[in-house]
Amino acid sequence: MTLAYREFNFDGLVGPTHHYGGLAEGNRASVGHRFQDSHPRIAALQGLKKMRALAGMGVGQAILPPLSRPRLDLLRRAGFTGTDQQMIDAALLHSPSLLSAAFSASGMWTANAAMFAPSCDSRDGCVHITPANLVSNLHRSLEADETADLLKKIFPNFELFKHHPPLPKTVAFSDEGAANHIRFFGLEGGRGMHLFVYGREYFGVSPVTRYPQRQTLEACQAVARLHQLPEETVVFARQSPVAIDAGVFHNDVISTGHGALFLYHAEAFADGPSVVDRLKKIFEETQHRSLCAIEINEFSLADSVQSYFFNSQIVTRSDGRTVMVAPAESEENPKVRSVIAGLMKGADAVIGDVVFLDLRESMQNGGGPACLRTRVVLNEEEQRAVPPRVFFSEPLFDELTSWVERYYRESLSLSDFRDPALLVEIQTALDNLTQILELGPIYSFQK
């Protein structure tokens, strides 16, 4: 029996400690809003509305709960002593950025959480899952083991789902997850083709850049091997150093793809024409059709970073129409808006419709629509193995909206972390969330 496959967007639910720490060097929006007041309640509601919009189109939609924060063990390991309150007070005074890292809600950007390979792609017919080690940034490196445990809870059948540990936590295997990966396919449920993008080679020569080159070729190659992807379906491409220094810290800020469509900026790759030629050749050989690769050169790298055009989600609606889900910033940028209009124009239009969403709280922290989700392709049997309450529904939307409005603060600043009531609020909220999602105890404070 052939099982039907469906792509799901697993969105990260924004956590109650959402704030602007400016911790990600090279992410201009993040650094530019450092220590400004954030609005956790609005951020979480914006994320839920995005999920609702996607689900309303008939797109597969599911939810990943936030990681538990703060990680006060980080402060203790860094030499702070005393009670929790004493450590927080001392860290705020002596190392506010370290305190911000301990409270970071960056796990909301689940494009970085892990890499998935669907069972229709892997040689052994299993779904493969590798959590990203995220060693490039302190606050994100804390997530790897927690994410691994969470994903085992969400994908619990170990005969269907093969869980690999994060790659060795060293700069040689610096891994940023699916934000540097695109899966193309000609037929839903057929074997896909994979583009892995890296910034540097640990065992080779890499150009010098102002901002970090977060992903290594060695990490990309390791994940492709672990996930048992046939060599003839994989392409590795180096990100342009010029793009990195323009603030393109991940590939999903400068190129995107869905199905047989590939949109990329003219300056996305170090050797763009060669990369595109390889993708076209391998796509035709493996998918038996042509890849629609469209180079965008009508706006600059700066426009790409400001608008997050390439961080839009491209999805197929239930009626077969291709839709671009873009941030409001793309509509507000005249050059970018013109390009989107062109993609929707004429008989050869590659985009059928566009939906602009307000995600400013995430955008100001450096993450757009695609950052908030990771794609997971599942067949019917695999879907049944996932806890059912994590799949989006209108009743769940209503319940989570009420939950956010009850527990999340309207605004949050770094000094608010000193409030003892905040820790109680967070644990009460997350404990209630696990009951809503019927996941049982998943947080350390629950065990």
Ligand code: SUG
The other form holds:
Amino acid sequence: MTLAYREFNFDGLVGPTHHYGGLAEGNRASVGHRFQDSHPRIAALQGLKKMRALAGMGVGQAILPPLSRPRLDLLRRAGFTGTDQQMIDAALLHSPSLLSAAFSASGMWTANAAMFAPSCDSRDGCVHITPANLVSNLHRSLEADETADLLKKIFPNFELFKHHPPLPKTVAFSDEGAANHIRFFGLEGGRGMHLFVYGREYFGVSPVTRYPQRQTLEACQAVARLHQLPEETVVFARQSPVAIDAGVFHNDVISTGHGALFLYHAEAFADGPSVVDRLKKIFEETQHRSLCAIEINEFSLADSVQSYFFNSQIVTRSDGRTVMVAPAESEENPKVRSVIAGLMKGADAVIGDVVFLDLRESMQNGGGPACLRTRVVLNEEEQRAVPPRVFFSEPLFDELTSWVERYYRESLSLSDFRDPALLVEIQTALDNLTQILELGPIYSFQK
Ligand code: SUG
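Right, the form predicted on its own is done; let's see the coordinates for the form predicted in complex with this ligand.
Let's see the whole complex now, leading with the same chain.
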């Protein structure tokens, strides 16, 4: 008997310190917007509107609160001394990027928060959760332990949810979470199959790239083992080094999947044809139907990175149609727009409808629609074990919108981090948020 399973998008609520630090090497948007003014209020509202659009389609939608920032412990551990104010002033002067890292709101891209395996996939019938260690970037590495604690609050029944610690924090296990993972399935609630994508092999020879290869094969293998995924349901694939050097820092910038649909760029993988053959074969063997794998070669890697086409969310709307939720940048690129039109054409159209969303504040840091969410497949019992207020509703949307409008600044630049009023605003806002979400104290300053 198959239990009723449902996929939820857990979106990261954009935090009040959203800014452009230029912190992520190899992520063109991040580097290109370094130290430009950001707009945290608009950023958070854009994210909330996306959640509302998805929920309005009948898609499972939930929220993960932002992590607490600033992390002044980073400054102290890096040798700055004195009061908080003195450390911030000195860091702004001597190491603005370190200051930016301490204030980074990068936890908003929850596709990188963790990898999840649904209970219908794992051998022990539990949901498995491994927070990403994110060791490739200083600002993101700060997220791992906080995310691990947060996920224990959101998925608190340890019989149902198996929380693994982040993988050992070393380059050998460099792990960026679900951004390099796609779960395919033939039947909702049935056992799915898994594509894990890596850039580098720690114990093997890897091609040299100019930009960092953020995910290792060893990390992918460890997660597949920890999550008790049967070997016959797993494929590991190497990202193309050419793609990495074109700014494809995660696989979700160059391929995507939903159910039995797989869209991938012709230059996504080091050995594309063999990856696709393996996926098709395993899909057929495990799901007893064929994978609809569509290679996109009508636009370049550069167009992929500029438009974030592959970072669209593909979802099933309540009327049964497959909908692509794409960033506005995809509509603005004529080649990409025409590919989308092609996917929607004819009797065998794989996309039934497209919705373009303005997520520019996040996009300017390299975070599109799919980066802002992590997919969690839960059965009814598991859903009941999650604090109910984190599930999206219209009243929650209204409350969070007023909350953002009340506490978030219209714009932020790095020098604003010197303002002592900002720290008070952030703590008051986050404290208030935990009340709205009825989560109890989750931040260290509340304990
Ligand atoms: O890790 N940007 C993030 C964007 C993450 C996108 N996620 C997915 N593709 N799933 C990153 O590169 C920029 C922060 C700054 O520069 O201020 C940043 O961390």
